[in-house]
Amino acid sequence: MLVVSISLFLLPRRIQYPATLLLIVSIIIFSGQVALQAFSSTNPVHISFIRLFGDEIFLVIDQISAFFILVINLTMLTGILYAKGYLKPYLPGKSKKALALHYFNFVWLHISMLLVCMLRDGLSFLIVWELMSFTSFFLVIFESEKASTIKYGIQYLIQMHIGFAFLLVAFLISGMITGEPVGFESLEKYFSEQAVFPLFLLFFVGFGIKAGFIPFHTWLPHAHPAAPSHVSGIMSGVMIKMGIYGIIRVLTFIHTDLLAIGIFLLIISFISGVIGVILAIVQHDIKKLLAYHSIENIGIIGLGIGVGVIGMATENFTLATLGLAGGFLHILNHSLFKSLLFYTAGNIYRQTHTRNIEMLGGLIKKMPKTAFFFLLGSVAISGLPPFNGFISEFLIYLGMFKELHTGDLMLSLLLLGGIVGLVLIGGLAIYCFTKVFSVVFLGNPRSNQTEKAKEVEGSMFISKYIIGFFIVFIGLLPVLILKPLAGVVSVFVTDVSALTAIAPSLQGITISLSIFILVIAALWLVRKWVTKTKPIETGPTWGCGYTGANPAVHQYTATSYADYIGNLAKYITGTRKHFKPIEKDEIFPAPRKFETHSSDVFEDYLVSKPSGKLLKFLDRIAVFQTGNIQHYLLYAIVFMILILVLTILNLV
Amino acid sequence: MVLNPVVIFLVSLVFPGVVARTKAKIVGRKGAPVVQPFFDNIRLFQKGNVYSQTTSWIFQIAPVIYFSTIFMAMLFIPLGKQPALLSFEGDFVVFAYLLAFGKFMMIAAAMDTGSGFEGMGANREAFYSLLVEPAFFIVIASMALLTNHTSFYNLFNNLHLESELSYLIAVLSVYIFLWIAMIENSRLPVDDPKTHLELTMVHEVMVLDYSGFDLALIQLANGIKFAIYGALIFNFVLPMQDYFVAQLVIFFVVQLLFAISVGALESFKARNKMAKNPQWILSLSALAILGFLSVLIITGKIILMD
């Protein structure tokens, strides 16, 4: 495989992308194969992979893997189809070289991800993690040109070593502690014996920063804007989930004390979920937005399994269940609207050179198809019926309430958090979407480079056809999905007939839903056929019979739209306004102007505040260092004077 | 079953004419009969349409499928011992997402208009339905809490089973349900229907620049989500009733003084100042929370000393 894909560099350009897209589609053939294998099995598949340093080393699949490699190859495969015309405007701008380090990488993300999923074994299993860390990091400087790109992917690249380092101190302290092999196997060996929380704790940091799980998201809205379109969709798709799949992983070895974690689960996804949507909505750079709402649904994700895992602890297999299988179809769901919207927000920011929404506007003229698209994808977030979001939160909603009656106190408690959790996080989903969709779509054209897009070519919709199949299928259709979802939940509970249990609610919601389709049509059809003979006018919107404004200014902006959000929520998004009021004896005003910011407080407190004191720190430490040999030679006298006097005093 | 939307559906075409009947009486006029409404839609349907410029495909769709989703919602509301068309374990979710969904269309449809008063209205609009869901979804949490069941014709028909401090519960839930229903037709105290400065409306803004067919699509809808709503509440109080006819003259009656309590309401209360809106909307939200703590000291959760 190491072969073929350096073969990238050799090829002629024009047939490098071919290439790319055959290597891809040979992987999602040959790692399909064996995840269908390993979900028709109920024992996991083992294949032997490589020798390393004398020992064999086995890719273990059981089903929570082979569902995370259909995802994986699900996205990616959406992905390179979507490249091709994205790609396209930079092929000129680029050398060869460079576009096979992309191709490359691409290559090598999507099987150091379908690693991640199968490897057991710590050492194995750090090196494909870092491999993942750094091909993405490659993928995410594809505009190594701009300064702003090189510094986000290097902050990106800090923070995952960060994590990574979490991680490996883990990973060792079970080895050490068990005395078995260092990786995941150890682990059975050192929960039952040991203290669980604090060593999951530390795993949950080092797979948090990947999730992006508030507070350690803070890469997220830097370098998803920052990546190549197709990448952010893929790394928001999928690769976020990686960090998903190691708390989960790390999840089937733990067998006490759930309790205490699931609840930890339940808080900090609660957190990450209404806090990361209400960093969505003060956002004007459209893909800063969509990375913030990926911190929303890992807070989605993050609920479902934490009530899942409270339920194991209580031993109620129906919330167990429900709360898994939500889990786990909303990794799926997301993994799909998420890549439509980075994928249409792609054709947005190709036809008009910009993120800035406050600059978009009455795209839905002039890129019709785009438009659908997103509007598809802005529905299917929001979790709104009939497509794919609604159904995960409904399986969460349902185990929710059915253990409402049946749990102690502190249960009923905690699932009325949850449940007002997904209440909240939905609403404000709809009002972040409602204005995204709004601001870019409708209304007039705000700029000049917005009047002038025009709607991109038909083959970059061969992607978004997949993916659309796929959310209205699941949305319609949800009772299909159940056999596969009961194989992944009965890893962690052996009793799935809870989600045999509601086949009719899912079958409810497809009678319901495709009378709602049925409806609409009809409807349509009638306010068709009535007002054909009706007489039909045009004219402007009314204006309260002010005709003289500015069609493009004279609308609802962004930030406006955000403004409810943007003071309730002020100590969180930090939004300040800066303007002068007008003076009282100022007659004729002069021209002012109005700004505003918003920044993450988590940003602030966590990140930026610290690494600046520290920059501060070493740049006093840095007084020593004067350049000039005389000091150095001090500085070394000055030394061996104090090993001397040291050694004297029998000190060393 | 058939006939549960078929008796919501009539109640809809005269419901906001009882309203306005209402408060013409209170402040001394006539009024208009009634029926006056459900003549103005028909006259709505028979008009043609004038559409902005700036609008697209979003605007023309979107009182479809806001119609149709409340045409939905209707489909699954339960009356007394006659279970709805559509009855399912989580239905009340279908039933609050459908109705977000309309929403969404409604409000993206306004922003399509490209006016700064319509966004300000589809913003306002955004806001205050996002404040209030948590309310809707607290109390059937507390009914479900109660009964261990999990859809609209189970939670109301075994409410009143389990103990007969449940009828604490109902008063409250009605209460709260009068409140958001309020809310979510855009009525008094959050929004003034009569309003007429456009600065301050908020669901009529909406629809400023609609007409013919879809402005009457519109009304009707709203017409039945009142009705919706006033069939849950009659769900609320209605004794267990197993004579049909009975039940019937309940539910009219029901509907009937929840109208005019309606009209009451908006005759006697003032419009809250913008700013206070969020606070006066969560203070709902809150007495859900006192209802479910509530249940959980009737079901034993919480042991009160003895």
Second form
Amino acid sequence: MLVVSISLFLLPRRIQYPATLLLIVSIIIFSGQVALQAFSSTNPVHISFIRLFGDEIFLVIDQISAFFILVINLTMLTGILYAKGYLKPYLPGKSKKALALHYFNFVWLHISMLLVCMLRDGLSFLIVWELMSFTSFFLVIFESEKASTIKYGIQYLIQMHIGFAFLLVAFLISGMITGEPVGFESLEKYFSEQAVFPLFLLFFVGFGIKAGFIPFHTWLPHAHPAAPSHVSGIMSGVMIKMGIYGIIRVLTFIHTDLLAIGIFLLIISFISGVIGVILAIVQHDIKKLLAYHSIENIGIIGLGIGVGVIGMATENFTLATLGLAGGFLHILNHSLFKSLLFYTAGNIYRQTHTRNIEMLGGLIKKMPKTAFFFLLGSVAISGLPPFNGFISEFLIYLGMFKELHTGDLMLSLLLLGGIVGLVLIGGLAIYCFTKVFSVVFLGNPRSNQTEKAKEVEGSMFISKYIIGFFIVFIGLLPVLILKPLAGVVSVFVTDVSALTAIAPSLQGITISLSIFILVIAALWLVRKWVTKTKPIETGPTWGCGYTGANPAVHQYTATSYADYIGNLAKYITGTRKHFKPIEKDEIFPAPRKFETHSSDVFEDYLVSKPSGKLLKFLDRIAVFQTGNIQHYLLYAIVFMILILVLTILNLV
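Would you generate the structure of this protein in the form predicted alone, following the form predicted together with the partner chain above?
Only one chain is given; partner chains and other molecules are left out.
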């Protein structure tokens, strides 16, 4: 595979994309067969992989690995299909080597993510974990001619290495204390003999940085907008889920202190979900908004897993089964609707050359297919029927509501908090996407760029049709996914009968949603029949009784729509308004300018301020860099004298 992928650098430009597509499809076929084999087997599939320093390394694929492999493959397939059309405007300005490098890293990001899900040996796992970070870094900086892209790419790489350091320390501690080879297999013995929570916390920080849990998320809102849209869809759709995979894999070896871990996951997921969606609401950059929504959905996944772990701790199989099933299903669902939203955002950026929501408007007339798929993704991510996001959140809700009557006050309070959190997250998500869709697609164009926009070519919709099919399929026929979900959950819970028990409820949902869709279709047909013989006139969007000269001024803006949330959570969003107020005696006001800016409080205190202080310190000590060779020789002499003195005093 390495030799074949390197050959991309030697191929003609016109062959590079088809060769990459062929490579991706080949990887999907091979790994998909192994994943399906693992799904149909009660025991993990072992494949001899390589001899590393004399030790044989095995690929181990159980049902959890198989589930993530299928999610990775589906998103990588839609990503490479979308990339063909999205990259077309970049082709004249990019050299053959630059394109080959992009495709090469695309292939190896795919391979590295698959290997992350298959390897249990600590050294080999960390190697492919690093490979995943490096390949995604090169994909992020595709537009390397932009200084901001390089800046955010380096910021991403630094934070990934901080996470790597936490993982390395965690693996080393478990290996040193147990005396077993470093890796996941040594965790079983460690967690059975030592305190569980401290080591789990190290793993959680290492994997949580990749997943984007708050406050470890600060790389995510910058890397996603900097990357090309097909890369953003993959990073948000599946790459951040590798952090979730790591947390889940560690949990498979923990059998004690599960209640404390479950409560911890529930609390930090609640915080991530609520703050993530609040920060999304106040954004002007459409891709940055979607990036913050990834944090929100990581919070929903964490809520499901946290509820499941609490159920395992209290031996409540219904709670454990439904919580984990909802969490796992939301991993798949989020990979679908989030990649769809990033691809449609890519359509908008390609045709308007702006990601600023305030500069858009009226695109439903210019780009109707893009508007349809963005609306589909918006409804799905908001957890509304009849689409897939509703089903995964329904499973988590159902598990919590079913067990509220257990009589355990502490458990009831925890579940009530989880329900409130999920309700709050869902409501704010609807608030956010009504803002985005209405400002971007409805009303009149707010700029010349929007007025000249037109729909993208048909090839860029192939991936959207595939994703749309799965979104509708899971939403309308959730019963068909119960068996695969039961197989994944059975790794944690021996009794998964709760999933079988809810089959009638899901069938009722299918019937209700089918009737709803048929009623809508019938009304549409009646309308079409009634208007068949009547003339249809088109005109400008209604101006609410007044059509202003400047649509950009006389329409609702994204800022005004989000103003209430921005003021309510100003200490989180850091919203700042820049304008000159009109004085009382100013009869004829001069032209005014009004702008708002928001900042991430966590980024300010965890990244910006510390790095700013570090740069100031480096500037101060830069005085020693004089460029005079005599000074440098003096530094060496002083250093040797210092070492000599410390040695005489037995201090070194």
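Residue numbers count along the first chain shown, from 1. Here the rigid core means the biggest group of C-alpha atoms that line up within 1.5 Å when the two forms are laid on top of each other. On a predicted model such as this, the values are computed, not experimentally measured, just so you know.
In the core-superposed comparison between these two forms, P504 has its Cα shifted by less than 2 Å. Once both forms are fitted on their core, a CA shift of 2 Å or more is seen for V530 between these two forms.
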